[in-house]
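First, one chain by itself: the form predicted on its own, in structure tokens.
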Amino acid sequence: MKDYFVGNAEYFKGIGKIKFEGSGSDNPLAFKFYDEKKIIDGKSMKEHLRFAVAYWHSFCNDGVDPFGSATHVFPWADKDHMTGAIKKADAAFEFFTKLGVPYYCFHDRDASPEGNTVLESEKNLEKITGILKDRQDETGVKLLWNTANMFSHPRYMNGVATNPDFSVLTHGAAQVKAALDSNVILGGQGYTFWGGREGYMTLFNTDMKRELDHLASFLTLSRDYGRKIGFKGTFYIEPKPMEPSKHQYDYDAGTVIAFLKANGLDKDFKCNIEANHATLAGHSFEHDLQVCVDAGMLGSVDANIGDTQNGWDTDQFPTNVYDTARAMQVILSMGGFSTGGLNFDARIRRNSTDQDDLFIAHIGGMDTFALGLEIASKIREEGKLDKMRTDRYSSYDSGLGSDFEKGKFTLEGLRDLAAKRGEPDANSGKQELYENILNQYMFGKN
């Protein structure tokens, strides 16, 4: 990967590419812990994170909130809105290859702006996709995944596929048809679906049968399109509970599962996992991802961290390695990645106005994810958590319960065992003795 800058045009100035000094280094535009070449578990550790960089926080993100004007202000900015674009490429790939990392993500609207009829928009991404091809090719970083953004334009304030009005869905249509083809064309390993307006407000107006009905034609359409024109990724589903809807189809891991499997999509869609989005719906970032490795439906991270006093999705970046470390054994325990990576779906702070601190920011998540994920690794070449989670079950391994696992029950039959056997013994769950071996982990073992 070589750093890319066009002519004279450096946007991030007095900043080289970022290296690893290890952990006592003061250095805030070093790595401490991410060293990308380091092996661990047969894999280095670029190819066990591949990380990418979010293009609509990073390059998109200038810092307006419901209470307050732009406080970012950025270099590539234009008055014309095709030229800003391709200025904003060559931003964003020199940040990606200072950074040093392999991959980035983009909505179609952050790439390419929006033209005046759906041939213009296209027309935009075409050419903007052709740009992206030209930095990829020349630096060497790789598209993750795409989408669509149908959710910022007025149209869609019903939603897309569970609009009831056709014509707005004809235009979302139009939208991932467009994103498809330029996935294609930069060799997308993924393609996900976000469905930030896919719900409802109040069921006095809504036919919630038949707007999932439509959501589901409109995924089993666009998957056969991109089918046919050579996509072999990975479709994904971005589970997500709550704003803007009151209500979202998507709420969660489980959820998006069950709709999948309901409708014969599970084969080409799995779960893009969000931190902040699981928190929201009341799980940990752990339960969601287990919930997808568990039904084999695991497909990509976007890696972040909600704020704990804010019910609001903050999309802040990971600094909690207790986080990161059981989302790595989640990880490691299906294989680690194929298609899929953490995007640091996580945006800097309003009042973070310097340059720097957007590196300062992706520094502290990469460093976060690498301590997981030695801390996971570590665990699971003792395996003295796993074992201890094993034999939590064995009465299951042998016996009547492993009759019971193979089905020669009946239900009766449980019941004369109950009153045969009396009373079993308590059996503790040790929660607080996997919590303080965690911590020895984390805190004590080298």
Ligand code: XUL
Second form
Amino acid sequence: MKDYFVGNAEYFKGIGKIKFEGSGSDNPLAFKFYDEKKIIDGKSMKEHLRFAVAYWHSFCNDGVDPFGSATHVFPWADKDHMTGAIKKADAAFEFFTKLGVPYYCFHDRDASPEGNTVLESEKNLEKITGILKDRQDETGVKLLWNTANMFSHPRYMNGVATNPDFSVLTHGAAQVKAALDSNVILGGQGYTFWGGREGYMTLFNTDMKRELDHLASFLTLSRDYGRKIGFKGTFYIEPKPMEPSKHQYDYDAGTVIAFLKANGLDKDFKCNIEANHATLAGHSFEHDLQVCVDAGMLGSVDANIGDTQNGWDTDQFPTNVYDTARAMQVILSMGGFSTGGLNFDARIRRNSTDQDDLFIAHIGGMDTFALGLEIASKIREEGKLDKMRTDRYSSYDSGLGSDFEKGKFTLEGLRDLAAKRGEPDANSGKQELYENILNQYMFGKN
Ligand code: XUL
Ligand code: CO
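With the form predicted on its own done, generate the form predicted in complex with the named molecule in the same format.
Below is the entire complex, every chain and molecule, led by the chain shown above.
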């Protein structure tokens, strides 16, 4: 594997391979905490964290917002869309390898332009897939997952699989088919569905039951096609409660898991949990992760952070070590990722306009998760917090509580016990103690 790949040109000039320099380093272009080779609990940091770069934010987000035009200048841009896409792929792989991430993720339209017909779009993606495959082989960087962008084109304004117009649904099917074809060539570990427009703007014009049935059929056909062509990875649904729809059907982890189970899709599909989507749904990041782990359905993670002052998806890079420590505790509790990883679904700000800002942002996100991993691993190794939680349930471990868990009680039997035993003692939840112990692990427990 080359140190970094450079196609026809070097796009991130003057920036070399990012190295680990330790927490004392003043170099903004060095890792302070992410030491990819460091072994934690039998695995290297690189193997635990399985970082991926998101093509869409890193190489397509030009800084446009509802109030202003582009602020980011892309040196790989080209008047000819296919030439631009090829140069963009070169720039992307240069970035991945300089940063040292093992994976990337992309939407079909991030990497290859939409054509005038279904066939033209398919041909474009086929060509770019060949180029991505070459770059993967040259650099060793792999595909964590890909997906189809079925929310930008105007035809999808009323949804895709949940569109009341059948002909729109067929266009979505064409996109998913082509994206799965591309995935299999690239050896993707997963394939994601994020249905931003699979929801509604008003219930006045919406037959929710029919739409959900269509969504289930669409996902079933996609699963069947993927398996038929040899896709062995995991399908993911990425929950999000709203934005751009007023209500999105994949509201949160609990909703998605129930939907998958109700439709017999839970063997092939898992969740891809995005931090900022969980918080939009009124949950914490760790809540949605835990819901998935409890159901055996945590697949992958879109790593980002929201802004507590804003009620929308700000897609910022993770910088909050409390969040990542709690998230890594949950991820380690399921034995770590199998096909999934930590994909930075995060974008630099509109006014972050220096070329090194993209590196600095990813370095910060990777360091933040490296710290979270170290702290979570220490907490698990000592087992103190886990024991405190387990002990809260000790009344079910033996005797009558254990009989209840085994289904040996009737409701009348429970009533009689209450009458006989009288008022229970108060048992403190000790929340503040848990919080204080976490702080000790974070800031000074040796
Ligand atoms: C949108 C979002 C998407 C998905 C992939 O909020 O998170 O980028 O991750 O379509
Ligand atoms: Co996402």
